[in-house]
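Just one chain is shown here, as structure tokens, and it is the form predicted alone.
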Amino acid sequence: MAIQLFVPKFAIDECLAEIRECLEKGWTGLGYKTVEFEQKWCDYTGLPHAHFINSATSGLHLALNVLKEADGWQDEDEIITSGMTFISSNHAILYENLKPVFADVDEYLCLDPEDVESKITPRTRAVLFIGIGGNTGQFDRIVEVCRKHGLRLILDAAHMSGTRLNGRVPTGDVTVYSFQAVKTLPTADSGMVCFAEKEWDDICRKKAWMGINKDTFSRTSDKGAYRWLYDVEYVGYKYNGNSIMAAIGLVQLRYLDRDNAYRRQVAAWYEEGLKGSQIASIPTAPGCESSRHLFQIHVNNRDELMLALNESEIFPGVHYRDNREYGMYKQDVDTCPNTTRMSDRIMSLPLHLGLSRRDIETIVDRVRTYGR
């Protein structure tokens, strides 16, 4: 039987019993389950807010377009972020007509605290950081050179959904994740954005929903004849999310912590399994509580040991191309040249909830044969 990289799991009866209630209610988008979902995920967090969206992309857009319209920022002005991550988080910077400034990533695929620094211009608004596979890399670094800078601080969560740093979930200015269909709490499709402060939050879930003042949902609970009237304040976006990808976000949150604790578990045994080999694995950071969204190895032959495993009937992945080899993000001069070295040696193998350890087994014997 093939081994793929992700296969996602559900509690199939419970998430059709939320649902059921969505449709039982006939309030499928935005309403009884997105509200819910979002408490629920401050209670979980411990964050102070927490607005629902149809993505982690459409969370970055608004972190930026948020925070660009909050502080003044110009355009053209910058955002260090990394090459290692998934389009996305780059693409997201140039919405707002930002420049991504890209910094080198460390032993942990996460940014350089070192080379961030060495980065800031007087033009230098923000670091976007990648906690990439669920590591935290060196984040409380990151933050202290934000402190000393005056930079903004927007964390990329989208692998770190029930990833703690010494006991505490990582946050930022803003902090986005991904509850997209493969992730560590997997839904279909959709994220949550989460700003430190309600002024921002207010803002946010605005232009989240085409700069309307007042959303179809609070709108229900409103008397008298004028219910329909509302304001438009901004120029706003299509991005909120709904009350079908919410329902099935509560189940998964349910068992978050539990999943990941069987994540961390496959992970040992990839660990158990490849010391002694030369096969080096991406490490997680002093103090992580990974979600082990990724299980990551780097080898000198990446490319021909993906084909040997293909054709063991094992798909691995890769996470991520350097996105400075995409032609729209190419520089002139190698500025990383960690990421650049990286970028070519990096291997994801299967992890997920449906591997044994027998199957881990397999794929390392694989690995230890044909990986150099």
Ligand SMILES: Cc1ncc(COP(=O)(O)O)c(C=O)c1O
Second form
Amino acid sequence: MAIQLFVPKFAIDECLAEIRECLEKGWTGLGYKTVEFEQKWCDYTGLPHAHFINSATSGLHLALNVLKEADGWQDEDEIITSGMTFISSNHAILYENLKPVFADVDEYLCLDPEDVESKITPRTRAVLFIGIGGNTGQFDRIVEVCRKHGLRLILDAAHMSGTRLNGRVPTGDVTVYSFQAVKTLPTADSGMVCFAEKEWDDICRKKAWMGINKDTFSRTSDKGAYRWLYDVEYVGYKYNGNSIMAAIGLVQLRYLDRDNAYRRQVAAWYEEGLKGSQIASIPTAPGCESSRHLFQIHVNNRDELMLALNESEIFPGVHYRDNREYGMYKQDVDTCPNTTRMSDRIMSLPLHLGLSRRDIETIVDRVRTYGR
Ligand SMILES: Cc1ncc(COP(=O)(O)O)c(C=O)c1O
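Next block: the form predicted together with this ligand, after the form predicted alone:
Now the full complex is given, and it begins with the chain already shown.
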């Protein structure tokens, strides 16, 4: 049987029971289950605020939009970011007419703090750190660099649902999670944007709901003739999450730690199997209990190995192609040599809850045979 890169697993009966509650109540939209999921997410992560939205892409946009306005950033102000990410991270910067400035990645494929520091200019306003595959990289050092230079820190935690660093959930001024279909907490499409400050969270809630200052669910508890009345304070967006996605998310959250522990077990089987071979894997940073969204290796013959594995019905992926290889992010001068180099070498091996030790042994055998 073919071995796919990702296969999400759902506690189907429990999901259906939660969804049924929404249908019976007649409430599938913003509010109700979204409120419950936000509370449960705060309890789980220890973060003070969480707003449930329709994707991490929307969350990253809101992060930059709210901070830009709160801090008075100007168009073309600079955000230090990585090329080794899904394009959403960098598009979010452009949505706000800000300028992505690329810093290089380290051995964890996360932003290298030294290179970040070397790329700071008087126009730098924030660092956008991406925890690739659930890895925390040198996150603590990035926090120090941001503090030292008075920069905001945006954490793209799309892969990090369940990741802990030295026993705690890593956070920035704003932390954005993805619950897209194949993430470690899969729904279908949704996410969570978690601001550190209440004031930012309040603004974000309005902006994610068309700039309206009172959502329809909170209006249901209003008394009197003015239940319908609201004001519009911003040119907001339709980025809110809905109760059907939250219903699935609530169930998936119950199993997140258990599922991630199994993902780490799969990764350990890979590591054990590749030991002593010429195939290198991306290490997990010290102190990081990774959600293990990905297991990544790097080889000299990536494309050839990919074809050989496909012949054996094994379907790996690539996370990611250096964003600076895309036409609209092209750079004349290569300012991130490690990102350039790794872009041609990395491969993500299948990692999901349906894989057995036997499957991993089969994959490792093929990788050792065809990889160089
Ligand atoms: C690193 C990273 N950031 C952001 C996103 C966007 O997430 P979403 O699909 O929830 O918008 C993804 C999705 O793949 C991602 O991998």
